[in-house]
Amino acid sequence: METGKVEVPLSSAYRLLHPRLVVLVSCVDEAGKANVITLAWSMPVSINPPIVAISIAPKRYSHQLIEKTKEFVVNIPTMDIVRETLFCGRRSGKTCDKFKETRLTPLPAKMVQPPIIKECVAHLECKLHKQITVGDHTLFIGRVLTAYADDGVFDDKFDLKKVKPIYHMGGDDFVTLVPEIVSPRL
């Protein structure tokens, strides 16, 4: 019997999950100094308390920065700043300064060392809470120590008409929501 179903490489099979949020992780090194990474591999976990969870491949320049700090921002970026956003993905902190390049500009967060992203709309202070090794990822789960949000931009929910967030479908690609809530009722 024909499903019109075709076979999905495993390889691709995590996107199908796509489009997923873009977020933009800042953390600091030792000294101070502050990197940034994009990931579309992020989640809430819990929310009371509240946790946040992300996934980073142990070969990226930030996966050492948090373990070692044990503190990142989430930071939501919109459409406004997409090219910057795939920067900081393509890029390695160890080699460029992320913040310089794409001019994006770190601000003191209100509880952590990491800045936060002024030219993002909304920001999530994390403590790591554990952190946990999945296959070639590792799970860093952080307690959201304090979270906001640009003026007028959310109550509850961002508002679409005033906020364009990034989704990664993948490769290079992304997408972003149109301001069409629905809202079934059963």
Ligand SMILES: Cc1cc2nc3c(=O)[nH]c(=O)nc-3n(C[C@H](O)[C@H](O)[C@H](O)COP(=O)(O)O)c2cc1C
Second form
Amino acid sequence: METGKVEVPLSSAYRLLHPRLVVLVSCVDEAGKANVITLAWSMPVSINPPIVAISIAPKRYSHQLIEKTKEFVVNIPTMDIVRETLFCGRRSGKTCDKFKETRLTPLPAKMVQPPIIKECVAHLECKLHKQITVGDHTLFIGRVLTAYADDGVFDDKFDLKKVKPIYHMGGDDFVTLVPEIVSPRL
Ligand SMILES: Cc1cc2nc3c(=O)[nH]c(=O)nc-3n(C[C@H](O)[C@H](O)[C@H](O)COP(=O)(O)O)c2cc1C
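Switch over from the form predicted alone to the form predicted in complex with the named molecule, please.
Below, the chain from earlier opens the complete complex, with every other chain and molecule after it.
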């Protein structure tokens, strides 16, 4: 039967789940030196207690930092810093200081060692709850200790007239959302 469906290679099946919200995760080494990694693979997994998960390949420098120091901050960047966001996803903290190179500003977090990123609009401070190897990535599951956003951009939902979140299509391509909200009545 002709279904009108075409096969997608299994190696790119995950792209059917894109575009995905991009986050900048900050972490530290044992001496307290900060690094930042760009991630498209993050998700909330529990409301109460508040828990989020991020998926990081073992070869990333940030993987070894989070495994050792067991803390991270999920920062939400916007289109204002899309270049810096791509940079942090294409260079490794093993060989460069991404805060210095991008001029993103580290500010002290409230409850964890890794800094928050000033230019981001929201921050979730997390303590590692559990890590699970899943195929070629590690799922770092983090308990959210505290979360906060820039004044005036978030009132239980982001105000998309003020905030342009970054979504990753694939490769070097990003999109954002237009504030056309649909609320079906059931
Ligand atoms: C838009 C974008 C999204 C990315 N998402 C992920 C991801 O979800 N998981 C991952 O392991 N790497 C992801 N990467 C790749 C890492 O960000 C990249 O390898 C980075 O240089 C690792 O930095 P580090 O070695 O300092 O940890 C992504 C890269 C980009 C540009």
